[in-house]
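The chain that follows stands alone, in the form predicted on its own, written as structure tokens.
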Amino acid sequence: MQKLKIDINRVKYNLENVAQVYNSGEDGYTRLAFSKEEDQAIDWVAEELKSYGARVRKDAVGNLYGRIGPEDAPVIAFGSHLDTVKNGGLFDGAVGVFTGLECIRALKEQNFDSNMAYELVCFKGEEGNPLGGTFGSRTVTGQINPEAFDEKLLKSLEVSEQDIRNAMDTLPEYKAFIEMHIEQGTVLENNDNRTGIVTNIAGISRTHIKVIGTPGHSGTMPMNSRKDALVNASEIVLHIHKGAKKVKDGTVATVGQLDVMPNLATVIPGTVELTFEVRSGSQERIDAFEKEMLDWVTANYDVEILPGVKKKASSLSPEVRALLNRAANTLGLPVMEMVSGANHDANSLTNHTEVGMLFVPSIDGISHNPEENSYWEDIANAADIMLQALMMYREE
């Protein structure tokens, strides 16, 4: 089979250009999650997607989609997402999307489309945004009630209940799809750079505790009579902490958000509320160690427990995962499985197709950050196993 290589300049160049002129932040990169930053981002991927004969269509929601090869054909899907964190990096999900827009234009013009259709998809609002991560992927693929929105919050956003539906369960069937993006961690790096297949996306779970105590005042009340919320609630942040380094399997618990009430110097506080994180590849260990930690916190401290957000832990496809393998073998790259820890639009496709994920190694694992930054010879290297990937499926 002919190998074709990225052209990992142009990608670089697109990447970086698109990231300089929609860019509201002065600080890294803000394109953020139905902005005009981001519909400006994706038009001009849509324009090039035109210029190399793609068919370019978006949905109700704003979902775009560029496809080449036959009309009848097996469809390859790939992409990501290019909204951004508020003072993001550069690489997070525009990567995949660059790449993925390389692809088809490297397919195109080696006729590589004459018995396979390829699709690149940019999934709009994948970070955290006022209707909720992963919006574009999670509407295309029906798990999205229009009903749950406020009718002036999705004014605002310039999205309406009818918008959604027209666009609930309308993802294209494909043959596969598959996403790159950057690590976000440093297990790769740790590794000695390899590119990353995923085998898992972790699942979610968030709980919001109040913990309940009793405010006074801070000079006349002695310490033994104290019912302290905050420091209860440091207890139970110190024992979630501990208890998630006790389990050696990758799962990891987080209370990264706490509000203190009433939150004054001279006030003991009253009130404290904080939510409780756990992820992890293992939906079971997710329901175990969130039990575990619960049933603690209740029987030690006056609580009252809310659940959070929940999306369950997927496993990304056996097939795809081997193809991907014996693509970097083909050219000679190394590369290890692992899990993703955190969630991404390919989660969301998982009960539609066949989903395989690459990861490209973090420098420092830092993302969600200006300082975020990849190499560019690991993002070639992990681009090109993509693309193999995709000329292999022609032999499938």
The other form holds:
Protein chains: 2
Amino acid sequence: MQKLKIDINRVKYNLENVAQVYNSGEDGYTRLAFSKEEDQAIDWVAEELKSYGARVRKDAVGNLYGRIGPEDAPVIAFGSHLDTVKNGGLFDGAVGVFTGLECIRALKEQNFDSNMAYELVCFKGEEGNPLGGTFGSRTVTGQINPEAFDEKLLKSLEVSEQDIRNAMDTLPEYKAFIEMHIEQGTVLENNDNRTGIVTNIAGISRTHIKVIGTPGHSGTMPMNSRKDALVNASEIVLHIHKGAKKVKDGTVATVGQLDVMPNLATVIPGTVELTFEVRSGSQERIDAFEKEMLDWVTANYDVEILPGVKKKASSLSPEVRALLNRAANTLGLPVMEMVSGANHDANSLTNHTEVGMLFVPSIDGISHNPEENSYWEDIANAADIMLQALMMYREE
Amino acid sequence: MQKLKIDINRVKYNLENVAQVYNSGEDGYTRLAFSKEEDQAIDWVAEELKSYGARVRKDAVGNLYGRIGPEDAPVIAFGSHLDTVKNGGLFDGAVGVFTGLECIRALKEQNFDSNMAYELVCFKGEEGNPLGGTFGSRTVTGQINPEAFDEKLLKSLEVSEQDIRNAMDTLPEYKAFIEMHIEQGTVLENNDNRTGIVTNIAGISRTHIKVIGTPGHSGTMPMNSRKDALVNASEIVLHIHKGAKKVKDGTVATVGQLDVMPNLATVIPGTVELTFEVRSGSQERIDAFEKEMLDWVTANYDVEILPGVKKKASSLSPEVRALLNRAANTLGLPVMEMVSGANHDANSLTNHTEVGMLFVPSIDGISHNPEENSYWEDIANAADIMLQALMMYREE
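Could the form predicted in complex with a further copy of the same chain be shown next, to go alongside the form predicted on its own?
Next comes the full complex, this chain leading.
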């Protein structure tokens, strides 16, 4: 079969150019979901796709699709998103779109001979936003309730209920969907910067814990008469942290948010509210770990427990995983299988098609931050595996 | 000598009446420092003092003085403050003013024969306020810098720099000053509600500790790669709490204020800022405990240390303590000596006269809160000891 390679310099040039031109932030890169910068970046990709001879369309909520290959041929799709958090980095989302664009260019320009069609997808509003993260991918896979949103809110984002209805459940039929994304963690870096092949997307379970103490004067209440909510909350934070460290299967648990009341130097904390989050590729592990922690907390402290966000863990396609492994093997590039701790558009598609993901190593695991960084060599490796997999899929 | 008793029903009636009439709060009682409610309550006391035949004056910052007894006689003074925190209780400060008022009434109405003069003092702005707590007592004892305050701030509180200069260092010459106050802790309650005689007013030392971690995605950063600022801060909170518990000489240490950044469920805490406070009747203990804790913190964590408020511990007058003990003994009322963990106006006067304090037990130690409470019987006991001490002082 033909041997094609990604032109990583073109990917770098396009990505940096679009990120600099369509940027509303002072620090790092800001292309918020539903902003004009997100739309402009998507439009830039649309024009580029057209210049490669792709058949381009946008759906009613603004997701972009660009296809090459025979009409009515079976389709293999790939892509990611172009929106960023506020003051985000260069790579989150964009790296999947711009390497995907390069795959389309390479296949088209080299006249790669296939009975497959190839489609680049750029989903709208993947990052946290008022309509919920992974908005575009959840809409076209029918996972949104169009009536759930406030009309004023929709108007402010220039999306209508009718737009959502028009885009609902319109995902084309794909043989497979592969998303390439930065890892946003340190697993790959700690393993010689191999390319990651995702086995599962971690589920998330959050619980809000209100720790109840007795407020008191910091000077007059003897140590042994105190019921200090922050002392108790600190014990809970440490118990959760140590508990997750013991698990050793990639499960992570975090208390990222903690508020002290009344939060004055002179008052013994009366109440602390914190959010306990656990993520794991195994839903059984999430359920068991959460139960173990909450049983311990309720047995030992005066607390109120309120369930928060729950997202089930999902497995990615064994066929696509095998394809990606074979593609890497063909190119002699090292890979490792791993769980994705973050949610991605790919997760929205798991009930609709065979889904796979490739992870690019992140330097120091930093993401959602101007310091977010990856080596271009690592991006090239993952992109080459993606391109190779697209070409090999035909032969399956 | 004559036997006089406090009329506790009158104290209760006056205190509850003033607290209900001059109240800007919805929950509990609110007579903020420099508010019209504080002024109105002070004016009510002034009128009452005049009706008992006292010689009444206000100084330039609004402290109130009411004196009975021979002109040019040596003076023994007593009193407290009438301002409250927002949504405070009935007793903090007010119990010392209203029982003092009752002492003036009892001495005057019973024509108590003395070569002493008796002066009730009501200090302005004792609670935390924009000019600093114990404002009135620090002003008349020369512990304020009149130039330190913003002109707009002074104007908003209806105090001028000239007012402060006029009141500076104008504390009359007293033989002694005795403040009666609620304990705001549980030491007396844990000792059969005896009346407290204060030996020392605790010093305060605060340190701001900034705990530095590395922010990261809560789903993608493996447990062993994390530098979680909240996990480290939790260990610091617990180390300080356990350290203070071990001391067992009444020393207390508190982390009352703690802020997590960025404080989002999905982000591993990057920074935590907390305030570590230690209070003790012994300045040596404060210095040693603080050093021990900060040495441990800096040896074990990535932190920035910034000194906060420092107030030296002070000893009260052995003569006044002996007088109060004799007065209680004469009445057959049980007392115990103890350290005051809170600061009080009395502390401002320690360099100017012989100072003593009486503490009334607080139910459950609750203060600065609508739930603040004390038994009227305990208030009557402390007030009787005060009145007896005033009468006995003459005979020294």
